[in-house]
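Take a look at this one chain, the form predicted alone, written out in structure tokens.
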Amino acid sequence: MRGGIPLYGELCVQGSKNAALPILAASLLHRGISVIHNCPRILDVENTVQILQEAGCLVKWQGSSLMIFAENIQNTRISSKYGTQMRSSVIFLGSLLGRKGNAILPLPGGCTIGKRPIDLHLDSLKRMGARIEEEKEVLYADTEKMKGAKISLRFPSVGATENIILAAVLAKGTTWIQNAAREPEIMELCRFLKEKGAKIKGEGTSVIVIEGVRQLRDSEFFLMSDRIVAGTYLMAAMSAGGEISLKRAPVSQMTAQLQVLEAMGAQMKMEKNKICLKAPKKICRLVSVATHPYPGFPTDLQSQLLAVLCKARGRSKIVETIFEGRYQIVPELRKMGAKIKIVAQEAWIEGVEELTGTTVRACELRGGAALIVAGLGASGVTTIENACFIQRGYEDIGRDLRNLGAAIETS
């Protein structure tokens, strides 16, 4: 891509990647048909489609519509080619275990931004009833019946409560997830459950309760958009200077971000569904931010932050308090004439006039969504090499940064 080139112009937001994929496991727990619309064409989305086929499940796509149906689930075996692919291959455990009573999978995959231990899954699990064992990097799972029980996470762990409501749906009895997550996700996947019939209570606090139904219905299902695809576009028009339109964009799920944005110094305007961004000439500094469960700063976009304010005025840091790994992009950053300290896990910048266009690397995600970030504002010509990881969460973020008149190409 060549930068320096200011953003115009306005673009719709994707569907949810974060809330598509445990929807997508969610779907087994029916035997009948799940359809859901506004469905991200992603490389995760995709390997879950993947899995679903493989368990014995009808998945047909319809522009970005798709539905599934799960009627007759004979493989409880999901594969290594696709299971080791993404992280949230675990959120199997819980549907299968809910719908069939066994699950075998490989140790979760995706990108390496940290440890990240499952042990919150296994250990809730197994409180319900759930017998695991691992061998050889593979974990082999059976229950007679999934029963309902009282967790508290140590931490609200998003995948673990995930798991832990898939498991439960269908489980004996009641369940209690004290300290849940509450990430707008897991109230989209409590809203597609309870559209199938499920019976789920205090979605978006910290205690969520489920009582256990003997099966679920037939549904439609119109899924959110992407507040971390919306967010890195503003980012990108943070760099890059110009003047943006975000429609169908999760306005009430962004406050945290938008905050960031607007002491970034950016004109912001928003309305129900569409946010308005105009970049300053000058970003200015952050005297710190820390990433957050929700409601707090996420940590998706913790890469895409730093890359804007290796060119803000003055000094800036960043305390992520999520995943260990998330600094895999400082290297690659500094290639390009950012001055970027670790310590522990502070990133202290000191904001440069320029970034200059070079040959990066991108080893996960996020990161590889914020080096077009930076490659946006850099003058020169900047070359991302393994870009195939930025497809797991972008639909086709070539085409629309295109749109908003970025001289990028894509292959």
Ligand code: UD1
The other form holds:
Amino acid sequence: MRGGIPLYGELCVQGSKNAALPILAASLLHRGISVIHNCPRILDVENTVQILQEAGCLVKWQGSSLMIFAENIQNTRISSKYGTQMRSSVIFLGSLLGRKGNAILPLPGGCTIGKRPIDLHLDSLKRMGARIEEEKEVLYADTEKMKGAKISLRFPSVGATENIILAAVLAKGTTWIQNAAREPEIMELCRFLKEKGAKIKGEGTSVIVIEGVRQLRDSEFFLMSDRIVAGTYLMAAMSAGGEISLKRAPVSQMTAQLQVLEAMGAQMKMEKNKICLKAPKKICRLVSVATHPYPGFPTDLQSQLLAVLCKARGRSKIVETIFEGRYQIVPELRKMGAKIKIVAQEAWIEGVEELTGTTVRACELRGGAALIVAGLGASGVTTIENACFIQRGYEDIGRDLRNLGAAIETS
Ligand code: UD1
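Right, the form predicted alone is done; let's see the coordinates for the form predicted in complex with the ligand.
After this comes the whole thing, all chains and molecules, with the earlier chain placed first.
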């Protein structure tokens, strides 16, 4: 990729990865048809489709619409071939226990951004009547019947909240989740399940109540857009300069990121589902930004922000409070001339006049996208090795950025 070319033009934001994955797992709860429109064609979705097919679902793509027919689920074991590819495979625990009363899963894989334990998932499902044992990196779970429980989460974990919801939809009785995650992706999962006849209240707040039902019904669903992909493209424009518009942007879910962009000097115009951003000549520094659960600034955009701040005027600080391994990108940015000091979970960034293109290496999804953001604003050529990680969450980032005028090639 050759940097230093300002971006101009308009893009349409793809469907949300972090909403699609639990919704695909949820489709397994219903002995019938689920149609999901606007489903992103990304590696994590393809992998989840493989898991559904392994279980016995019939799955068919038609453009960006996915049809899942889950009448017969014969297999409740997820092979390590697909289960270890991404951490979110763990949400099949809730849906398989809910539908079939048993599940065998390899310990989940995914981005190497921290320790990422699953204790909250397992403890909660046990409270709902599951027996779960771990042997040689494999989880064995079964139950006579999942039953409602009162669960209070120590931390509002997105994945654990989703797993509990999935296990509770067909359970006997009512489940209360206290300190539930409030992310828009949780609300989207609940919207999907409610359209199928599930009884859920309180999604989007920290107390969610799910009353078990006997069965679900066929449905057709239009998936919301990806707020992290939208944010990545806005950061790309900040780094490269220029003026871009995003269509189908989930504006109302992006308040924290839009505030940060504004504080960095972006001029923005928002309409219902559209954002127009004009990058400033020089990025303003940010005194301090911390990542937090929604509605705070998302950890999934922290690396892209870090890449932009490398060229800000003066010193900025980022505090990562969710995943301790998010700073793996720092040595790569330093190769490009960035001045960053890490002290525990804080990154101190001393803005430099220019970043210089070189060969860097992606080690996970969002960090990989952040290297593209950095490369777009750097002088000369940047080559990103291991860029395949980026395809886990972006349909075709090269195509999208080329449409905005970037000189970027993907192999
Ligand atoms: C999801 C998103 C991910 C996002 C993250 C935080 C998907 C597929 N992934 O990940 O992109 O960065 O939310 O918004 O939707 N924790 C525990 N025990 C547990 C579970 C989590 O201690 O059982 C801790 C984690 O180590 C982490 C924090 O809770 O420090 C947040 O994790 P969680 O909200 O569960 O993130 P994920 O669901 O893995």
